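Just one chain is shown here, as structure tokens, and it is the form predicted on its own.
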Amino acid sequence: MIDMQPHRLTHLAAGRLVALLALVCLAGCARSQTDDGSVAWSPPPDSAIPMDSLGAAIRRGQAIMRNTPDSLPEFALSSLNCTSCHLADARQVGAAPLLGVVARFPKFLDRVGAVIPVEDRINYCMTRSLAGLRLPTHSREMQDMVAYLAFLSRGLPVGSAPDSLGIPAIPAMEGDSARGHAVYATTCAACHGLDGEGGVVPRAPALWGARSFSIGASMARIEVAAAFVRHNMPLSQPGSLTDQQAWDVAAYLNRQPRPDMPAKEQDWPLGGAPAGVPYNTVGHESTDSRLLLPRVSPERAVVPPPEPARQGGR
């Protein structure tokens, strides 16, 4: 469990933290000019951390990524980590790695039609992968995640990405849900239970239901699970399914209920949403009909797009 504190971090001193990390370099981490002309560069070691109050704060930021529920149970409301996507304390390549992260932000967003700083790219984590709430942008929990993930860009030039970003994708097929299920019981339920309910082993979180993530997560795209999946999964022995066979356990897994997510009509408010989004939006049909489940405080998981400080156009 986070030791949960007030803030104690002024507005200023964040801007200054997120500054000072994205341009000093510490020992281990690795930034060279290589003969192209483009920079090479490797994240720091967690040997790297300061022994100060800013490494507090960056390993504080680590514990709630791995624990996100222990330590924000009035907000992580699922069973998920942020490291149950993000694995290897977000540094494993083809699992979403976080490397870099805040040398991209502020970034546009076409999903939100805007740009948006880093605590509210968090926060969609929080409200959408997590089926939770979202977080106090100024909370000291806030910005131990941002230091944590600023650490993990120091070195890196503000603008620009490290290799290997994302979730590779794997070839287009047609998943079968019933080859899917079989796959299931066989591979993925030692772990996750056959209900899907997670916990079987530690750290296992539920793949659907009410504790799982919500259909405006990124996993709730069938060709983003099956990809995820390939890579990754099972965790014993990542990698050992066919394409096929990710295709068919992401169709079973896309067939179950899950969280509703408050206000998801009106994502991709400038059109552009993936093919595979599974709920109707700005220009975008879905045929999805799976069960979605009720939200608590369904006001409090959305996160609203910024506004202007002043109106009447001054």
Second form
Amino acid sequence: MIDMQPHRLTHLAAGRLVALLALVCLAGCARSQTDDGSVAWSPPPDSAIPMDSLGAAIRRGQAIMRNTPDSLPEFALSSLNCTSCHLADARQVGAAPLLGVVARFPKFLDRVGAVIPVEDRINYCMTRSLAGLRLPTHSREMQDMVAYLAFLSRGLPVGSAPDSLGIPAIPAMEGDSARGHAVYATTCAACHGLDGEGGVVPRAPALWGARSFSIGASMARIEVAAAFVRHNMPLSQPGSLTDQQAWDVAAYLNRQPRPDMPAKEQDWPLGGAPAGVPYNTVGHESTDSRLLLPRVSPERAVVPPPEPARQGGR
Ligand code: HEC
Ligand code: HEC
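In place of the form predicted on its own, the structure of the form predicted in complex with heme C is requested.
Expanding to the full complex; the earlier chain stays at the top.
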């Protein structure tokens, strides 16, 4: 029996712990019952990637997520990699970790109003968070990313989830974009550039402009950006901003132009959009007015929802 909370381990600098985890997985007990009956689970370390064809696919998927525009130049049109937000190979708690994600799909997504497979969910990030084009579901590259995500889900029962998902919310506050501009200049521009274009240091992605995430990305919601920044930025000293500074800098980012998202008004078709969604949807009126940049191939930037049920089957 393992008496610890293994999915918190990403917090700890941990040669010894990684070695311990490897042992845990070698012993085939990545999952165990704790005293209170809940399931303790730890994602396998990279050293557990098998040395076979599946292992090769898992490694390719991990490489694509780390270097997305380089790997998929015709599809990933922004400066962002998957791991620009899903930090530390999608293992970082507090940065929307994708640990166990394959055990949570297919899943009902209220933004689509339908049950969707994990490939469609990946394409939502391709088209919205990367402001790119959807990747064919049966492509080698899509299946490689699914292989990596399935690896990050090993040992977790289908339908269950670790308790450290998403980007933990921070207390609600009013952001001030003028103060945010000052925070940006002193704390962010050294890596992301004064003009938000990124690339001042290797891997720093654009925060606005034509090569940033689109208006349809979750990160374009002020409360999501504030929470992400509060927990993870500046990358050199995460956690050093106050909640207020995180809201201010998110308000500043919010005022900048970014790529449009075709068909965004069809999101949340059943209503219930979160307050910070920066465009109008059913029953939700946004006060946001942003400069939106046009998209290349707008039709390929949309993930079509599942087709309606067919009648007359026997
Ligand atoms: C601009 C930031 C950003 C980028 C870049 C990004 N994502 Fe995401 N992704 C998010 C956010 C935010 C969520 C929502 C997290 C949540 O609500 O738990 C998310 C959710 C997901 C989910 C669903 C997680 C779940 O538990 O339901 C998957 C799968 C995913 N992303 C895969 C990818 C892949 C693959 C890429 C690269 C092609 C990518 N993402 C790029 C921000 C991003
Ligand atoms: C030391 C360099 C550095 C500093 C300083 C820094 N960042 Fe980042 N930021 C990065 C890197 C690098 C990434 C991508 C992470 C990766 O690839 O591992 C990133 C990712 C991001 C992302 C998610 C990806 C995207 O393009 O939206 C946001 C949002 C962000 N940073 C905002 C900020 C803000 C706001 C500040 C200032 C409070 C800041 N960063 C300070 C280096 C930095």
